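The chain below stands alone and is given in structure tokens; this is the form predicted alone.
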Amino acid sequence: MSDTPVQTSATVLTVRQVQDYHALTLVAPAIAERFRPGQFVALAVGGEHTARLVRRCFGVYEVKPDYGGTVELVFADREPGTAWLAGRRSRDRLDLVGPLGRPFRLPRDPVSCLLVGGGPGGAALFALADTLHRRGCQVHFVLGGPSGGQVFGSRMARRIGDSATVTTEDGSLGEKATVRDVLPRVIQETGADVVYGCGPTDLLRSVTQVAGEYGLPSQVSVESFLRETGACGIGVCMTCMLPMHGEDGVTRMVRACADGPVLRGDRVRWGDLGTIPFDALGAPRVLAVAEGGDA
């Protein structure tokens, strides 16, 4: 099995409404057999004659050997590209590239794993949960969102997880709280050894901060950041750059798609997203000109 991404014409099996989101299942055996949890795919949208040049990037909810190898994605219908995808029908063909990016790193030994998700991005946690279970790990979920319709996978989490905590800001499902509110308690109750996060940037920032307070390693998927920036997904456009500091203490700009989407949470400079910090390697320098002097 090769780790090299492939471009393929995938056949739509189903498109269904799941709460506030859409779940798209594609027959794409070449991608299904190469996929590892945490990787993503990039879909061309708009059809053959579209003017939409940029693909849409999505984490993978589930892969199955059924029907020759299927890949299932979950997304919100928020702009013309995803609206077009939501309107696809069975047997339509879509141009698909994947699997792309770096996957989650898995524990060598059976440990207690806390999986934290929010919005459609949290769907990527379920492929990870399946792999962790097969390695003998305990899997605990924390899922959250503004309302019940925006919490994806709560029933599945309760079914397959060793525990599952659900929060909503309006109290319509689970506890009336934010993910940040319940994380310290859940970490203590589950005896978590490692924390994984998928979802909006604010959630990933909270996951990293709380995990750090308890001395736990965190891995986060910045796949939602890819969507927010409209990135190409293959490392060419450079729109998904974000600052990370390395073991040597030097900050470097990395591509969320090619160097991620899974990154060490404690290495990301969350407060500087969307900027090039002045101390980053290769950052542009402003030349100060003293009055009456030379630059």
Ligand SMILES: Cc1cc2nc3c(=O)[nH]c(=O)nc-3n(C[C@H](O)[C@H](O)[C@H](O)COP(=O)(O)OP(=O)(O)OC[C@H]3O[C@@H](n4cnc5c(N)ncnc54)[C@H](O)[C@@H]3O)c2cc1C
Contents of the next structure:
Amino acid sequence: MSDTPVQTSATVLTVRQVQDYHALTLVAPAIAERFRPGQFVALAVGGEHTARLVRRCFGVYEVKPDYGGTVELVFADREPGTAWLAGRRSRDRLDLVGPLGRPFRLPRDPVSCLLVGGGPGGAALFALADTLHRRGCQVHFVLGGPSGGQVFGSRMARRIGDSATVTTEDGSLGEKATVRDVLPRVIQETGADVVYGCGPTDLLRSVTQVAGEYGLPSQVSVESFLRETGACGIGVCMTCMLPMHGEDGVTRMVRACADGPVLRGDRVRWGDLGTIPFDALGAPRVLAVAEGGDA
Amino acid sequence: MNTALMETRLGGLELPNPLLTASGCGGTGRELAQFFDLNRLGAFVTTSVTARPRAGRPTPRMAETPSGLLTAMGLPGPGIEGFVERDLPWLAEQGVRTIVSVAGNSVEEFGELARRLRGVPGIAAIEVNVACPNVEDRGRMFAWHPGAAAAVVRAVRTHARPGVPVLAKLAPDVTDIVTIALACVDAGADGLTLINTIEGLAIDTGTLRPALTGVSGGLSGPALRPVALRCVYQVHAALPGTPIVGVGGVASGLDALEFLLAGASAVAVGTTLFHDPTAVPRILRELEEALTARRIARVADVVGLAHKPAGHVPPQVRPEPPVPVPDPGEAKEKPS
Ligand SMILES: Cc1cc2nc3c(=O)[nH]c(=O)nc-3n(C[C@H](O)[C@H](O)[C@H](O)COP(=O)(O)OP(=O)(O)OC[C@H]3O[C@@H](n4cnc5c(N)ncnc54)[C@H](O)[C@@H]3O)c2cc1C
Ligand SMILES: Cc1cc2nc3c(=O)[nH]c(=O)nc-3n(C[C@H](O)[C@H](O)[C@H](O)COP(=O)(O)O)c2cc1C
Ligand code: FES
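Shown: the form predicted alone; wanted: the form predicted together with this ligand:
And the full complex, kicking off with our chain again.
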């Protein structure tokens, strides 16, 4: 089966600085050929005998057939694990698992699509844009970040997008605004039929909310939540849970990695992330105190 | 040279090899099956099954610590009904030998779980997760008291199908684990799983608060290994006839061998699976190679060997020459 993920030793092709981020290109043909936009990879950091046991999950910026199949990721090197990654050199080997998770669902018809990204999360939208274009869809971008250096891919978006709106909080690039400020206007101007999002949780919440106000479906990748909470990326550790209500109205705790990272925005209980809502299936009952349970 | 025979036994349960998954670390089985054939396992140990569905604790549930993981999950899971309807039949269909781990908040609940599993086919053994909060004793773990631990083992043994081995899984943070082990065996445990996680704490220096919502959590991974080995060694010395599953930070074939030498008949891999989903077949291969290199014919021949006086250990145990550890940074072809 070619849609199952693989674990592979990938060779580093390049590591380069892109604005405030690092872009890492890996030769991993088996992952490149299976990849669908929205899926992610889980990397082991620190080398074979490392004391760091948690895999780091990253969305994929681009896969290319060159060099037998490459996978490119974009990340900020704030933590020790990502700093280690940023220090890799070409020909180094990395232990990579992927592609993981559910991809973005694609519209069947050539509709108008709005792709909203924040920070390095914007990177995961470019593979999607490519696929949508090939299906005859219109692709409009909204990219935002605190400052110009933290908006990934604004030039690329201008080049390949049918339109591109860039916002920064400090006004150093594009409009001095938040993504949320400009979304209603862009939705109206572009006549968007669906909204896709990838970035920080607050941004995804806004995307979902504004899309909902216009009656549009939203598909968002909770990749950054996964990066903060996940340990395995493959669905076995249960550390990346978030509350989601299903078709039947019942709230369940789902895994950001294996049930996501792409989720229907309107199903995620954004306000309850990091909690177990009292009405979730299997939530500690009100009697939990009296029960003294492990709640 | 012939390769080593890997068969092992846990009381009445015969296994083709000593490598198991640790409870709570192998998901439902479906996730790992994407990476390797679960039939390569000695047995698959399920996540502890509870009487009712449980959402578990809020995130963050995990913190990375040196050579370890700190987790406070709150036993999330579908509950016994969901497990028996969806997860167990899938494992049975694949022909995976399955050890079902059970967890309850009262002796009564443990009994109920064993009763519920009684008529269900496809169960190789039951593992009793004794490291559960005991509601009737102010939430203190069963595993902390010989009497409480024995009571849950007895309840499971009474209600479980006769002939299905019952393993008691103990927690390490007690004054004397041997006393607890003895109590469990007296209460009818056919074997022991040693150990569950040890309680620890991590503080987030960014938020200046405990890193986990549950404040303290269970330490797992290689950091736990010396503690686990000590427990296996002590219990095997006191109860040499009782089969032991060694658990705690197994990441390589030599780690597994250490546990066998300390007295374990089988070894379970937990946290390492998060790091390396194909760890079990790799560890199995490494263990096989390690035994062969030491000219040891059968797994059974090494169980408890570390307890033998120095003179009694076969002289050829140190394999020569030492195998260099390959650096992942330098692959076969060195840049010229
Ligand atoms: C952007 C977009 C464009 C579309 N375009 C078209 C189109 O052009 N033509 C057309 O005919 N249709 C279109 N559709 C509809 C689409 O084909 C699907 O019918 C729709 O997305 C529902 O299928 P799904 O698999 O995405 O949803 P679901 O199966 O509901 O899954 C959505 C997410 O919900 C989570 N989930 C699933 N079950 C549960 C549960 N019980 N509890 C909690 N969480 C759960 C999963 O994690 C999953 O990621 C479009 C949909 C979207 C979002
Ligand atoms: C995320 C996680 C979940 C666990 N869940 C269970 C469980 O449900 N039942 C149980 O008996 N042990 C559970 N454990 C403990 C493991 O089975 C094992 O005893 C412990 O982690 C030590 O082994 P390791 O170092 O190989 O991980 C869990 C451990 C972790 C890290
Ligand atoms: S990261 Fe392990 S289950 Fe999602």
